[in-house]
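The form predicted alone is given below as one chain in structure tokens.
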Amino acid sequence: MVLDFLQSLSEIELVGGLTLLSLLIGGIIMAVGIILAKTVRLLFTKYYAPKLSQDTAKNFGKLIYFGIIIISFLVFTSSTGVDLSGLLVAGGIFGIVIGFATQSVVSNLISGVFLMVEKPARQGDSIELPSLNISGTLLDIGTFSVRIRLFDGTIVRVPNESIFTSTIRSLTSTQVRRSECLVGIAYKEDIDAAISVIKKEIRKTMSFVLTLPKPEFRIKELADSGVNIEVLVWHPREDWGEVSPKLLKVVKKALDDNGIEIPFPQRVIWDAKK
């Protein structure tokens, strides 16, 4: 009876060939290729998902789902025998139009692939574009763009392609981090003095600068009013919003109380009749 029935819908012809069993084989076809993509994806969420980056798991997941999507539909549109050549003939001078139209989103999407794979900075992360005069925290990676969280607490969303192709300045990949700062002393000011009281000031106060490295003292130039010293210390990079915004407060109050001189900017006129 079975036999019969499925015979008699081979029999009923729709449309270009294409009989209304070749219609429920693909119908069943593409019921069984979804019902396969959610459980791939689920079973991908849950033993392999973890491992990953909230965004690149994400990515992947969907990256899973529409494969096995577009591959059911492959395979349905051969199991009931519809000529698609037409429509690929027709697709492709679509899809070269489409192209030219969307070579943006395209290469979003494939900088976005290259982006998650390559992994030069995590989520979470602080980092900063310097070509783009941006800084923040790393949100996520999207298929087309990337979200970051800038130090003022506005968010910006910037296009795969402009991250993947500028520099990445990662700040928290390493343990420590350097912060420095330029300060001036007269010219009359013994250097080495100015040195050793600022030192001194900064083992006072910054218990949180490490001792190895050491802090640096350099001689910067020779200005028009003074010397400038380069002050460089290091630290853990969980302390730089502490550091940075107090060290050259330090400098200053080191020099102040032991009377050395930070130099106004001065001009020496002759007078040539004289």
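Numbering follows the first chain given and starts at 1. The structure presented is a predicted model; accordingly, all values stated were derived computationally and were not measured. Just so we're on the same page, rigid core means the largest C-alpha set that superposes within 1.5 Å between forms. Compared with the form predicted in complex with its partner chain:
With the core superposed, Thr205 shows a C-alpha displacement below 2 Å between these two forms. Taking the rigid core as fixed, one finds a CA shift for Ile71 of 2 Å or more between these two forms.
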Second form
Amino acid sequence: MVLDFLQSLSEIELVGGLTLLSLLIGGIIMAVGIILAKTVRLLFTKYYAPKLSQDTAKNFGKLIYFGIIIISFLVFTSSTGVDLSGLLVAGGIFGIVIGFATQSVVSNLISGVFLMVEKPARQGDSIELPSLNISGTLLDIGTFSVRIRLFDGTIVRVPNESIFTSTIRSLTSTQVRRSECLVGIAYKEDIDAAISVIKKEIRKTMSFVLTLPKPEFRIKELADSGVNIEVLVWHPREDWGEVSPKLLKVVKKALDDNGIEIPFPQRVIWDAKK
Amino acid sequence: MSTETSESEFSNYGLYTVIDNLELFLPHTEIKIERMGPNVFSYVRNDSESDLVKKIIPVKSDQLTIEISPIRPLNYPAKRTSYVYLELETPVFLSENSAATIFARCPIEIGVFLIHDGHKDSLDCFTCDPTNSRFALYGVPDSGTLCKYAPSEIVESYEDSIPFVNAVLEINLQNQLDDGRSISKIIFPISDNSVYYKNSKAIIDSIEAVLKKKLTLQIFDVSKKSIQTDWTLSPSYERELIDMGVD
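With the form predicted alone in hand, show me what the form predicted in complex with its partner chain looks like.
And the full complex, kicking off with our chain again.
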């Protein structure tokens, strides 16, 4: 009875020699291919991915999955006897049309491949894209786009092409980072004394500031109202939040506690008549 | 800490069994353990920076046993590295093909461990010298090694540690080069070095530091050397941080 049913399916021709039976067999091949692809990817994720870096594991997972799907599709086409040559001729003209229409999609796809190969940043790195005004943690480099979690907690999706053509500043590729602040002291104050008290306060209260390299002090400018001193300190890369936003507060406290004047903007006016 | 503290002022390292309450006095730090209920104790630590650490400890028995011991100086202000950078206050000059053994101070932190069913669980850790617990970079910013930094004084023997602030470690220096060299700093991974204590003194496993030539490079090779001692071995404190407020 089953044989009769299959016989009847093989006699129903759809297009160009493609019978319902061969379509059914092809469907089974594709289904087995998808199940196999998912199983292999699952086994890879469970046993081999932990030994690789996060993004490499993810890319390998995708490669395995889509590789098996493509092989299944090729087996499907050869088993059903579908002749794709006609499709290729038609596809040539159609491809030009589609090519123009999907230019940005293809561009993003190619950029994604190059990003995966070049790896300008890894998953979990903190990055800054100055031209796009984006700073955050890199979550994932996908086929068409990159997901970045901004420091305010929101997630932004950036097309791969934009990332690939942007300047990327990695904030976590080295063990240490530097933070700076600028403070002005009145002209009447002793610069060395001011630097000394700032140095002591940083040493006392900022536990993440590195002892070596030592905090650096540069006389930035003899400005309109006072002498501007730039304070530069190094700290572990993870502790930017413990240093950079607090540095100016610590510097001001040191100057206030020691009675060193931070000048307001001021202008000396000479009376020509006197 | 610039001045040496008197031993007698403070509690000692070691095991403490708490029936009702216990107070321990360490430099700039006070620990109070009090019974809250039949099987519950409270743990409160107060330090020089007015930070207060409070924990509630449920126990199976009607008493609580803790161990206070020196631990490796890697946890305060945060765990960032396993390297220690000791800057010798007085550099040691080694002439060609010579060797010397010195004792140097190395910072420590204090670990509090809860003892139950033969296990020692990390309960708390802190430093009695927070203003000197700082990081430094050995090397250049783009490829250097982040280390815990401490100026180190050369002392006479293992008995010369400052209680609860530092330990003493033996450093075997050797110069295999053909010219004399001054050694002013030693950088080494301390995660393999065990810490030992007796009363309020602490010592750390020795290190061997050899100045030698490897191919065309002159290197300073530092390795750990275990010591044989009757001092008590401190438990290890370091552990991985689990998310969701579990530490």
